[in-house]
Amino acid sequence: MLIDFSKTRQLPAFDICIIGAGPAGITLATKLQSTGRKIGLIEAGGLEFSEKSQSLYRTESVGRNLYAELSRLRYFGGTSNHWSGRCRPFVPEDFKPNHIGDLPGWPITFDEFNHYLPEAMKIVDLPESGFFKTATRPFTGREFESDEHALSPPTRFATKYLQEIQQDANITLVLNCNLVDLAFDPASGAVTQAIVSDYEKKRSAIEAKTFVLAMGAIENSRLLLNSASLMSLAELKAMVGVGFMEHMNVEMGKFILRGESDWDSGGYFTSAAFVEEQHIGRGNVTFGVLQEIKSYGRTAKIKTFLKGLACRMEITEKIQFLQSINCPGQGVITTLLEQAPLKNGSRISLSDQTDFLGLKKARIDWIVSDDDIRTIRTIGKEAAKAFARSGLGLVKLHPYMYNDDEFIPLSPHAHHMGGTRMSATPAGGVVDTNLKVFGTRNLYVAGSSVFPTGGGGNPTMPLLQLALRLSEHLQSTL
């Protein structure tokens, strides 16, 4: 069933109300429909992209810029609507205590988590043997191994599940319905209502026995922080928004191949022994030969033209206003590296600015810590040595990779994680091992915001594993 909240504000009560219809929320709803319970799937946007809905993702950045409103999508299907499809599973070493940072690691075992990998792979349309190695020429030495990942088609959750949800008698998809508050009753420990608004600021209340926040890492924290009744809980005050993480994309340098003229890329992943010895984050290093000039944003065409002209004239070093120019045929070293979750590191809090619905915007302090810098430089230096040692070619690292006094430029991967982290106790996070919010008896969180550590791969498939695990828990408690 489908309801457009902008046309009718009469909503039924639900057994389970899932707020957010991205990959996590859709997976939960479709897994729970077989229970016969009434499931509400609440989506802030519509079936198509709209500027008005997207504008509510605007944040205040006080650290490095995440470009949050450009990297997430706020309509049915969520960010899967522009997901690239890259999948890499967590590894057992990700679940070791105190793997990285000064906050507690995963409070569940790898085996318990990995149990849900086959089903998660099916959801994103991967075959059983979907993972493949991305380096045909392995490095010599023990620091790196060939990266292993899989490519989803990519799965667009809106396309895959809309018809099924519309035809399901147990699921009600509510569009254009923005969560603006959660009413919490301290006496019973229950969230009693979700207060929602349309885009004309007309509000209503949704009643349910159980509520699940599945709005993305930034929004999950923002909505908890905006709920005065929930933030009265001592268990939540100190930890909501703490331990926010991104994956770091650093252009480490350039390389020249020795032979192998048809070789266009190689992906290498940090070995467990190397990471443990150096006490650094995990991650992927990609040596790629550019096939074409790529530019992004509204001025992409003019940027590409000017960069192409600079490459042909061999004046790239003199064109400062274009920043870094990578020309076809050049070898460029890029990364996807894990950040350390820190008590006093990156954090989501509330801005003094409000959106047009009256909620305080998210204030994001994305910090690249000393731990992160050590991860970047250690991996970069060792990757350069391994590439040369393996006879693949020569590497020239950028000066900031070895000069401690230089600022390291980097960009985000749009992998927002943490902020409502899973922990064995409230001292280390916001949700327990069943993803229930500490201090409540019926509020849960789904998605990558519960990750205690980020690992060295894309978060979409792992967050589906946790959504499947949560669906089993909710079925057992109904």
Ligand SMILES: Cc1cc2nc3c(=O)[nH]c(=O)nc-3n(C[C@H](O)[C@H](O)[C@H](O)COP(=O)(O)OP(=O)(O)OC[C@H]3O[C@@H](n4cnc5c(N)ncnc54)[C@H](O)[C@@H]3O)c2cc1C
Given for the second form:
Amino acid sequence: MLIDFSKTRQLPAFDICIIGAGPAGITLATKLQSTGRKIGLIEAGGLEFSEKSQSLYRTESVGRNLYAELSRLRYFGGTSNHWSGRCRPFVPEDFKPNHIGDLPGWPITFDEFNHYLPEAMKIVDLPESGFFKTATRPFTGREFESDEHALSPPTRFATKYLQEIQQDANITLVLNCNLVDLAFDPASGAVTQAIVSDYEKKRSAIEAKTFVLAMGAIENSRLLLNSASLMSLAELKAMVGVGFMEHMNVEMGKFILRGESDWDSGGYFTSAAFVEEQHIGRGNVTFGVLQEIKSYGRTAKIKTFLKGLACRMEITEKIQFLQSINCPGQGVITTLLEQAPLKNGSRISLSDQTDFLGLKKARIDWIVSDDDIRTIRTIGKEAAKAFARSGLGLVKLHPYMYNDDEFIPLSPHAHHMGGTRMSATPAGGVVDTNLKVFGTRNLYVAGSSVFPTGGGGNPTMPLLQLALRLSEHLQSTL
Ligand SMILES: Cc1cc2nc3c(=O)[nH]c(=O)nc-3n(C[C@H](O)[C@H](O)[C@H](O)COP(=O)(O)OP(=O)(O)OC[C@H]3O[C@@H](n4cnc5c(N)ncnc54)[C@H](O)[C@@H]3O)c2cc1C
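Given the form predicted on its own, state the structure of the form predicted together with the ligand.
In what comes next, the whole complex appears, and the chain from above leads the way.
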């Protein structure tokens, strides 16, 4: 069933009210549908992109720029409307205590988590055959192995699930309906109502036995922080927004192949032994050969001649302001690296600025800590050595890779994680091992905001694994 909240403000009461219809929320709703319970799926946006909804994703950035408005989509299907579909699962070593950072790691076992991998792979339309290696030529040495990943088509959750949801008598999808507050009753420990608003600022209250926040990592923290009655809980005050993480994309340097004309590119992944020995984050290093510039006809001949001349004379950098030239076999080294979750590291808090619905905007302080810099430099130096040692070619690292005084420029991967971390106790996080918010008896969180560590893979398939696990828990409590 589908309700447009901008036209109908009367909403039924639900058994389970899921707020946010991205991959996490949609997966949870469709899994719970068979329970016969009344499921509400509350979505801020409509079925298409709208500037009005998207503008509510504006944030205040006080650290490195996360591009938080551009890297999320605020309508049915969420950010899966433009995700790339790269999937790499967590590895057993991610679940070791004290893997990285000064906050506690995963409080559940890898097996408990991995149990849901086959079903999560099906949801993102991956073949059962699994993941493929991405390095055409392996490195020698023990620091790196060939990276493994798989590519989802990529699955667009809106396209795949809209019809099923619309036709389902147990699921009510409510569009254009923004969560603005959660009413919490300290005496019973229950969230009693979700206060929602349309775009004309007209509000209603939704009643449900259980509520699940699935609005993406930044909004999950932001909405908790904006809910004054909940934030009166001592358990939450200290930890909501703490331990926020991204994956770091650093251009580490350039390389030139040693006569390997057929070598395309190679993805390498840090070995468990190397990461443990160095006590650093794990992740991927990609050696990508730059595409040659395409030219046709007479200009092709001239360009080929000039390019050859420039490369032989080693003056490409000097003439790059005139023409961008990539010499044959030349490439760049890029990364997807894990950040350390830190008590005083990156954090989501509230800005003094409000959006047009009256909610405080998220203030994002994305930090690259000393631990992260050590991860970047250690991996970069070893990758350069391994590349040369394997006879593949030569690497020229950028000076910031070894010069402590230099600032390391890097970009985010649009992988927002942490802020409502899963933990065994309230001292280390916001949700318990069942994803229930500490201090409450009926409020849960789904999505990568619950990750205590981010690993070196992509977050969407793992967050689906957790959504599947949560659906089982909720079924057992109904
Ligand atoms: C360009 C790009 C490429 C990416 N590529 C990959 C990739 O290759 N692999 C990978 O694993 N990940 C990738 N990601 C990340 C991936 O998109 C996210 O991990 C995933 O979408 C998160 O799912 P989610 O359901 O938790 O949140 P979202 O997809 O962000 O969905 C949240 C939903 O909540 C709704 N919402 C927000 N606020 C409210 C509110 N107040 N009230 C009601 N509803 C609300 C939103 O409208 C949205 O529908 C990529 C991201 C980007 C931007």
